[in-house]
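Only one chain is given next, in structure tokens, and it is the form predicted on its own.
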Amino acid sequence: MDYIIKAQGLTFSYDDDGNGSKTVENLDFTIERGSFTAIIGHNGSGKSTIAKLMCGVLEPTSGEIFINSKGAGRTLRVSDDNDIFDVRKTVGMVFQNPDNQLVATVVEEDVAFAPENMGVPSNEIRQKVDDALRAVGLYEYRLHDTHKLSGGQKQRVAIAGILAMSPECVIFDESTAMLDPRGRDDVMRIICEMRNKYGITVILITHYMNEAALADRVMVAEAGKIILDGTPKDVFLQKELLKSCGLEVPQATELASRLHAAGISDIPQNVLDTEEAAQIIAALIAKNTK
């Protein structure tokens, strides 16, 4: 398998000593390049360490994460000094709140800036600017002011400034909290479009299940330890436990669990969106009334 990021008995704590408790124990994974992966858990799960870890914004307590960087040409190691750089550059991060990745006044200066700092060529600025927001959609808004724009503008334009880095992989701390539905939607819509068209590596941590249900994989996070690692299809599958950790299943599963409960047999209990439920409501219905 061709990884991204590998964590080997990563362990991280909040104590400066390291000896309190654990905020994330003991942890092995790998993410494969160009995958999605989901990571969900309760508030106070982890999952959000997690994500600072996999991109040096944390330093693990012990333990290591190895960053696969094509872009360096070797693999970077988050605890080394001397590769953090190249490791911000391989991996960027969405945040919750875009207000505090938002650094300048004008839309096209702020996605301007991480590249700036980096060193890129002037004439390739204007280049990656320009092609990161029409990713986002924002293109016609590169003149305006950020702090007139809508949470969701906000917010693609934080991805915007994360994407003129053309990093391979990024993470999305909880990026969607913040938004209403139909920024939540346009958030999802180019998450997706990063991962399908662009190739990009992409990590989401979110409490919302019918997003989770979007990626290849889902990772459930309960104090500091993955407990459930799969497919979405197969995790959501597991109703009583993801209950037990505070979690709910998507709608849609949710759903057909209910009907599967009442006697309808014929509905397959591992339904992840509303669409799929409904053609399959729609088909029992027109068997049953023939």
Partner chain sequence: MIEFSDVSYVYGKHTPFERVAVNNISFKIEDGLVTGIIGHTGSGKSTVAQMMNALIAPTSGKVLLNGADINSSRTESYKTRFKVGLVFQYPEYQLFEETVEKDIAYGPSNMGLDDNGIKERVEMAAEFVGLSKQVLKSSPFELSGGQKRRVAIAGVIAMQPEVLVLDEPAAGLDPRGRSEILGRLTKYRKTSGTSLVLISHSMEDVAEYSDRIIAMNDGRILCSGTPAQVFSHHEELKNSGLALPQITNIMLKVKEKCEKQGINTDFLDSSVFTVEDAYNALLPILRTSDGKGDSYVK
Contents of the next structure:
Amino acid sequence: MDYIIKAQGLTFSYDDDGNGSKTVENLDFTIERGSFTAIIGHNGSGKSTIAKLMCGVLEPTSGEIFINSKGAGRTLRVSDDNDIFDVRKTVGMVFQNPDNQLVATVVEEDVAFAPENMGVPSNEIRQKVDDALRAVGLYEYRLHDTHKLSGGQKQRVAIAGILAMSPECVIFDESTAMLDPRGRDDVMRIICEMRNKYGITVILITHYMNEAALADRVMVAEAGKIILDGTPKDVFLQKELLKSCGLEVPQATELASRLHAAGISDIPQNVLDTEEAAQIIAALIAKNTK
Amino acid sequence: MLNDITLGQFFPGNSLLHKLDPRAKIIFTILYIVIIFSAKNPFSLAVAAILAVSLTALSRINIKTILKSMKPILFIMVFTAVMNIFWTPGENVLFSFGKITVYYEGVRFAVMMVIRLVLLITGTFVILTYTTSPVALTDAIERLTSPLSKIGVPTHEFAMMMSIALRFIPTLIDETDKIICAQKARGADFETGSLLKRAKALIPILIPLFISSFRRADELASAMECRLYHGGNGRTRMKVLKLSARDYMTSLAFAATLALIIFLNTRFEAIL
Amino acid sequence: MIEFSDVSYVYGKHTPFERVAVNNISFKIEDGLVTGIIGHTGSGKSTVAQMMNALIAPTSGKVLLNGADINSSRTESYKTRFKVGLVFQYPEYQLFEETVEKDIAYGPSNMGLDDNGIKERVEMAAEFVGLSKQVLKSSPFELSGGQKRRVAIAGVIAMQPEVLVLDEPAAGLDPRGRSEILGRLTKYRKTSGTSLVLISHSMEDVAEYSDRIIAMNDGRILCSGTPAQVFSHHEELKNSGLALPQITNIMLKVKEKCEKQGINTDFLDSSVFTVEDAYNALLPILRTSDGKGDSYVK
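Pass me the form predicted together with the partner chain as well; I've looked at the form predicted on its own already.
After this comes the whole thing, all chains and molecules, with the earlier chain placed first.
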């Protein structure tokens, strides 16, 4: 498997002596290049810490994360100070609050921030900025004031700002949590497009189960550990376990699994979305009427 | 309510003034101030006014916006006017009541003073703040002062701090607005009571505001690191500043105006 | 009872930035019920919230509380703040006191109550939102996000308002935090008899917890009534960019698919909007395939 991120014995504690409670404890996992992984878990489960470790915002207390960077042409270590710049170039991160990650007052100047820091020649920056803004559908807004945009639009500017540094992997740390349904839909559409169209590896930290259902792999974090890891269909089968972690399953899954439990065995328990649920139910009704 | 503040706001656009090199614009602003203060008689002031009006027209900034930006300094204008009307001695008495005598010279002086103030505000805003994005402005300051970095002055850091401050002013104004509303909903009263009571009433606003600013600063720092910020070394810019024909033409216009004003000053009696 | 009568609100009137936020709306918030107000960002729902407790006065029309105009005088407006409690979005960012207890006491102390009265109310409010005695003595800044949110809500509950208005009380919380807060609020409503107004863009939450729903779009009321009545207007809701609850979506799709195959679907109630309702509606129809029970489909 061509991996992009590999964690080995990953441990992190906010206490400096390392004896205190561990936010992340002895994790091993690998993220495949080009995949779409969702990490879910309740607030305080350690999911955001894992995200911050992967892009080098936090440094592991012990253990290591290896980043297989095509751009740098070698394997990078997150805890190595000489590698950190390349790590951040390879793995970008979009944060939760759109207001706190925009640096500039004008949209295009904000998007240019990362390439400027990379020392990209001026004429190439222009190209990168325009491409990134087109990718998030905000090219027409390039001269707008960032402050006057809606939450969803601000978050799309933030995504463009990361895309402009041509990362191989982008981590979204609850980037949809503060948005309204419309903004959330827009951002989710762009996230899926990034993966499908540009082949960027996507890691989505969220507690919206419908968003996790779009991923091809779901990891469930609880008390600093990964307690479930699999396809959304497999993970959402574990309804009770998820509930005990303060999570839930999508409503479509909930309905299907309750009908299944009531003896309607033709309905699988792990239906993921409304379309699938409707299709199965309608087919069954059609069968009954005949 | 706090959103009404337009002072120091940038209006994106595509006018000649927007396109001028921001470095040149800083120099023009200084030149403009010199011009305004050199105009000492009605004729030279009129020339300065023509310059200000043409700059405003060229900037395509709505005249209402400019008038609105005068609001905060209205008090200063009225104050200067009143002071000058009553305290300027002269020969031609306009009218007097009791001990107070108003002279024609005083009124003339006050009118010119107010015109000068209005021109000063309009011009500097139109040339600089309204038509120059804060990023471009700080960029220009950084470059104009870059010789100082050779003797150890952190010019890049200052410029970056300034542009971030500018970026966050509207966000924090919104936030303050929200906190005020929220505390009012809990019965906070900022309008009645003694000065001490009113000052105390500000605590529930200031503390959340400070805490939120620190939180924002913290997150912003992480976000900037993620976007590879590592100081000014090796940093390039998307917009390369290059002086163009526009800038030379404009500087010619400014120089001509200044020359004309100096000439007019020698021909007419100075009033200001 | 809160009544809006021909209320409009215009931001920045007589300036170039003039914008109509609320356009001539009339509605009633009935006593003892949970009223949900839904609408996307910019629909005017937050402006409506701020008019309910006289934080802003309508530019035209009247807001009445129990028949009296809340904007008739400054004192009247000020009194209304305590009668209609308003909890803003992300209220945890307004906490400022050294201890949780003192922060919750801020509202009651502004009402001019004596120390005993304040203490009583703080304890009552803390209990409703589920904060322990120990938490009361700690600093609000040491708490988790969900706990902070509950402290902020307690700060408004402590004023014992007749109507409690909450703008997105569950925004940004994880599923457990959401159901905890919303569950506690409905319990509080039942015990205290306080009317609740829930402003939200989460259709699922509003559908589950509200007795009445007002759907807003572009500063106007799109439709209002019981959840069943409102969600039966699915076309209008969709057209104005409001998502339907997931369950309603499933039911509509099932109906559509069945009709395509020429199956009579009168037995399917498309105004179903919770998992529970959908389960109850679908189970008898689906059961027949296993030969258990009679077929509902003739």
